[in-house]
Structure formats: C-alpha cells, structure tokens
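What follows is one chain in structure tokens, specifically the form predicted alone.
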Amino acid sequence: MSEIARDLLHEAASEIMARAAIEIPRDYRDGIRGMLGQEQHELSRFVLEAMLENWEAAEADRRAMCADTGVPRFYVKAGNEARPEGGFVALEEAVRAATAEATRSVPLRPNRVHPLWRTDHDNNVGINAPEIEYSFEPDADWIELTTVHKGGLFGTDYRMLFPADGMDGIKRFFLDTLVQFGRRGLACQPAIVGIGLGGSKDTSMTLGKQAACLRPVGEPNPDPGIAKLEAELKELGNNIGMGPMGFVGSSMVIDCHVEVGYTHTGGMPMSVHCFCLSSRRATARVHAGGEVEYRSDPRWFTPYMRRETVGWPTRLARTA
C-alpha cells in the first residue's frame, strides 16, 4: 500500500490555512443571503449587506477577510488504511509548519501566547498549539486535514443540566446563552450555533465545538427527533430580538447544530458553542496515490462517528 507524502500533506495543510482564512464557504454565505431576504430592520440588514461586500472584497484582494484571524486547530480523518509518511508523527508536524508559515504568508494574526507569561513565537505554534483533533474511518485509505480558525476568546458556555430539567432546560440555557451573549458582545452574530448534549463534560464541549465547526449550513441532524430540536433552537435564536452584531433584529442564528453522546444517567451535560460570521474552515482529501481534493464541506460526521454498535460491520461503512 502506498504512503502518502509527508511533503503532500504539508502543501495540503498550507492551502487549506490560506483558504480558510480568505474564503468564506459557500453554505455560509447562501444562509446569510438568505437571512437578507427576511431581515426587515435596516441596521441588521445593512451589516448583512457589509459582510457579503467584505467577503468579496477579501477574495478579490487575497487577504484575510477578518482582522482577527483566530486560533488555526486542525482536524484529522484517517482513513484504517491510510499510511502517511513518517506516521503521524510527521503529519503533526507537518501542519505545525504548515501553521507558521500561514501565520507569515497570508498573514495571520499571531494570536497563541503562553497563558502566565504572555511569551510567543509569533507564529501561532506553542504547547498544546494547534490543536488536532482526530477521528477514523473504515476501508479507506486517504487521510483529510480540516482547519478550522476559530475565535478562542468568547463565544462559549456550559451547564451541568439534569434529565428532569427536559427540553425545556436545554431551550432556557440555549437561550440565557445568546441572550448574554448578544447584551455582552460575546459572540459575533450571525452564528452558526453548535450544541453538544451528553457525554462527559469535556465530551460535551468536544462535540459542541465540532457541531458548530463541522457541520455546513442547511444540514439537519439525521436523527428525526434532533432536526427537529435543531429547528426549534433555530426559531427560538432569531426570535429574542437581537441580530447581527448585537443590533435589533431577527438574524442571530444562521444555523444550529446538535451533537450527542451517551451520557450518565443522572446528567445531562450541555454545551453552546457560536461559530462567528468569519465561518472559516476548509478541507483536503489527500488519496494515497497522490490527488488532493479541496473543499468547505468537513464531512466529518459520517455513521461511523454517530455509530452505537460495539463493532462495525463492512457492508455499513461509508467513506463518503
């Protein structure tokens, strides 16, 4: 079986930095068009109406499209059969290098500092930094490289719930979340709002992050009952009278997104996570016989993410 090159993977992570940055994805921006079309208060939609010129003007001037470019994380998607050059220790470092020469080349905002001593290397690359998340696949063997530039200052929050506390828990902290957000210029409306319920505590932000990251626009949760929750939420964010950028209005939520995981049975951890109007991230299929393929679509959620079984038969798999 053929390796996949260290200095392919290397060029993959390099474009996709780039990309991330400069181009907003194509769900992102049909949602907003969208939100445009129903927003009836002028100061909301004239902010809808700056965001899809400063988007246009990003991409036709190469630069990044927000001055605050985030912090870069990467997610991995290794295919059971992919073997990269070097393992993955080599992949690491590859997108760590990869990360430091976008922060000069594209540029980037030199964001990661040491938390006590504020001491940096100027290249968004430290301790712990960038984070890379991974998760497998069966009876594949190319491995994708999603980035992912994520505000890291707000935008957040968690709550132990309980299982008496029902839906109607989950909609008062959904709420009680984007309302402060919105008072306290938390998070940066329009949003694509991701909640993780269940799991542990650290599972439940694990998955709120991902669902607000990894996930396109306009794609429901394929259990029947959890669109339907998504919807709910969805209606409920666009309907407390706050919309872009704090301003009133009724487009504060472009999207929300769950994710679930079996939890204790006597909790229900939740988190909310906002993914900002600079909805940055871009994707690289790299195949072992060399072709990369580029797109704004993670696809990271496939069955076997969601799977409940212990094993995983073939005839199920899907590589997508």
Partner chain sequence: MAHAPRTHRLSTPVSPGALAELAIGDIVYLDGVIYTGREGLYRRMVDEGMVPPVDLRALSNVNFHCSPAASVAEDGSLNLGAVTATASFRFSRFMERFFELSGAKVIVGKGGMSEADYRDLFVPNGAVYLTTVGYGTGALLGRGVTRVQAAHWLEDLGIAQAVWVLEVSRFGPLLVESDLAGNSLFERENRATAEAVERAYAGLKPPSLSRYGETVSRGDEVL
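Next up, the form predicted together with its partner chain, please; the one we just looked at was the form predicted alone.
If you are looking for partners or other molecules, they are not here, because only the chain is given.
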C-alpha cells in the first residue's frame, strides 16, 4: 500500500488555508443571494449587498475576506487504509507549519495568543492551536484535510435542558442565542446555525460546531424528523424581525443544521453555534496516488459518522 507523501499533505494544508480565507463557499454565497431576493428592508439589503461585493473583492485581490482570522482549525478524515508518510505526527507537523506559513503569506491576522500571558507568536500556532480533530472512513485510502476559520467571540452558547422541556425548550434556547448575539450584529449574521443535541456537554458542543461549520447551506439532515426541526427553526429565526447587524429585516438564519448524539436518559444538552458572514471552510482530498482534489463541502457527516445501529443483531429498539 502506498503512503501519502508528507510534502503533498503540507501543500494541500497550505492551499486550503488560503482558499478558506479568501473564497467564500459557493453554497453560502448562493444562500445569501437567495436571502437578498426575500429581504424587504433597505438597511438589511444594504449589508447583504456589501457582503456580496466584499467576496468579489476578496477573490479578485486574493485578499482575506475578513481581517478577523477567527480561530483556524483542522478536521482530518482518514480512510481506514490511508497511511500518511511519517505517520500522523508528521501530518500534524505539516498542518501546524502550513498554518504559520499561511498567516504570513496570505496574510492572515495573527489571532492566537496564550489565554493568560497573551503570548503571541504572530503565526496562529501555539498550545492546542490549531485544533486538529479526527474521523475515519471505511474502505478508503485517502486523507481529507478540512480547515475552518470560525469567528471566535460571539454567537455560541450551551445549556442543559431536560426531556420535559421538549421542543419549546429547544426553540426558546435557539431564540435566546440568536437574539442575544443578533443585536448589533455581534454574530455577523446571517449565520449557518449549528445545533448539537444530546451527547454529554462536550459532545453537544462539538457536534453543534461541526453542524455549523462542516455542512453546506441547503443540505438537510438525512433523518426526516430532524430535517423538519431544522426547517422549523430556520423559519422561526427568520421571523424575529431581525436581519444582519441587528437591523430590521428577515435575514438571520441562512440555514439551520442539527446533529444529535445519544445522551443521558434524564437530560437534553443543547448547544447553538453561528457560522458567520465569513463562513470559511475548505477541503482537500489527498489520494495515495498523489492526486489532490479541492472543494468547499467537507462531507464530514458520512453515514459511517452518523452510524445509528449497535453493529450487531439486537431486539427491536424502543422509542419513546
């Protein structure tokens, strides 16, 4: 089995760092165009039009679309048969080096500092930065690298709800988060709103963030019940009379993505995440043979990722 060359992974990591920073994903841009078609309010329209112009300027000038780099991070999906040259330690070295290099070459604003001492290496690399998360895929020999540069400060919240809170609880907390960060546009909406339901506290945060950052606009959850909830929440969010920058309008939620994980029988943890007007993500699939394909849809949530069976024969599952 052939190894995936270290240099190739490094090159792909550098390329997606630049692409994510400069090129707004097509699904997001088309979604904003669609919202502009619906938006009736002049100030909200003005913001959406300025953003469309901004993305054109970014691509034409090869300039970052937003000077706030957010917190660049990586998601690695490795085929079960994939073997990176030098192992995964070498892959992590390549990803860290690519982050530092892109910071200088694009340029990106150095955003990452030590939380206490505010130490800044001016390259977006440091302790636990960039974060690298992993998932695996059966019957594949490629490695996919995805980088996400998510805005860092506003638009995310977590709450422990309980089964009795039901849909009302979910909707309320969704509204709470949108309104508290939507005023004055702190969330830089319209946002792809990602919701993590279930798991434990950290799982709910992780799933919600991945739902916001790793699923394209327009792609519903394959579970029809969850897809229905997504559509309802999107509708609700666009009917609070608030648009971009907190101006009167209807453009708040460009799409809503919900991901779930089995949770404690007594609880329903929920997290909400807003992926902003600079929804920066880019993916490279690096094949063992040396080809690299680039795209903006990470295709992170594969059927294998969301696997719902226990994997062996069992009696019929009980549902509430």
